[in-house]
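Just one chain follows, in the form predicted alone, and it is written as structure tokens.
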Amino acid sequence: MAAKQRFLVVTGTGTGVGKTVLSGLLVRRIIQLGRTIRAFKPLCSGGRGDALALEAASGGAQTLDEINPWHFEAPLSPALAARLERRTVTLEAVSAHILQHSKQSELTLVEGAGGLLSPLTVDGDTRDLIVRLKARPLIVASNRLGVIHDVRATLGCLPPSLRSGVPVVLMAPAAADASTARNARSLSEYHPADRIVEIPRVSEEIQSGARSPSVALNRKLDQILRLLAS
């Protein structure tokens, strides 16, 4: 019998917070344990470097309109960047696309855009595509002061039912501040500490793959992975 397809929805508590750059190292490690994984941005604005980042780390695996579909140039949220040019993008027609492009990957990767609540298409936002795939949610959040905040109520915007087992991964910032050391053990009084994942600063080298993570980077993504599959 065949494995059964999973979806995984990387979303986050804001823009800028570190969603690319997990999203591509769990696409790495993925590919290096040896499983079959396709991954999307399946909508960018203000530029594609989120999906060519996804790109690079497929190895060439999927064509960059594979991952990223719909693009648009403001810097804005999708469904704003696309009214302003006239174009509509449904969540039917994204999870359609996605559905069509992953039926020969064990794990599928979609990175939503902005916050769990970000206006995603003209009829939705991330949420709405975590239950329209039946996908398990991961929320990525920077590691400095209001980062308890901020993930208490992106954690508070999920269906019920997916709240408690949902791996909360804190990235940290360029520049640590004094919250940075103690948000993990904050947070754990809120949620289960052992869904609480830091990661430590990525260089641009692991980033692009010039460089190979650390054993210890491999071990926090393993961490992630064995959540995920729990």
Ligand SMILES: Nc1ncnc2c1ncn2[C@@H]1O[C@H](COP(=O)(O)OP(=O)(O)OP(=O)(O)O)[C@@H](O)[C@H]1O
Second form
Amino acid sequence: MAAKQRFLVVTGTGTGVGKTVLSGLLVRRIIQLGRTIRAFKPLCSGGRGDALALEAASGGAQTLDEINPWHFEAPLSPALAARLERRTVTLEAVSAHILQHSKQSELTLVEGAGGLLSPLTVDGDTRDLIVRLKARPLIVASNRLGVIHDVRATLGCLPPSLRSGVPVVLMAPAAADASTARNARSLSEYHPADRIVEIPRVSEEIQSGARSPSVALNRKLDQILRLLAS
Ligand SMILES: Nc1ncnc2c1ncn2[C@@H]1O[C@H](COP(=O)(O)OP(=O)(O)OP(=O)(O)O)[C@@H](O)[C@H]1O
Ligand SMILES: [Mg+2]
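The form predicted in complex with this ligand is what I need now, so please give it after the form predicted alone.
Let us now look at the entire complex, which starts with that chain.
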């Protein structure tokens, strides 16, 4: 493994919180900054949309099967969907695939499935993959009522040595609620304020790369990348 190589695992408080949106933005930003990155969504279930989004973000540098070597029909956790198809995927196989295909890159981004503890493989979850890859985690959450609990519960499940440094990214929900403008400040009572980043709604054009992010959004993405490098 190259000395400078870094592994980043994008996980979160659950499904549908914005992990793929953020992953795509980060991949495009890293490429724009002239750095090399490989992205993976090793296990997909119920469609390969996340892997397709990462393939588009990678600008053709990676094939779909490299980004996503395992995919299952049922829209369930990958572990359960695999079992329904009588297939077995182990953490060892997942980490071996990622290591094999990321040798040339400075940064490797891996999107988990669901939340930190959602069943991923036959023998583990995204937390186990973080430990195995010695990766930096990033917690994504939807900035809505209940997020304080969700983030605190997720932080509490991280290995203690990774807890205080982890970036927490609050993704703006489609419709803000009374808590949305207050959650970052409330959360700073439990987690360092400089590690909490709020990402606004991002248009389809920006998500797909048809339009560039604003200077303000790029600043936030750079802040996340700095936190991950520190
Ligand atoms: N900041 C945002 N701006 C615009 N849309 C967003 C934003 N965050 C999330 N979304 C939308 O919310 C939905 C879920 O987001 P996304 O697919 O990134 O979640 P996920 O955590 O990757 O889900 P999964 O667990 O299925 O992988 C998508 O339709 C996405 O476009
Ligand atoms: Mg996703």
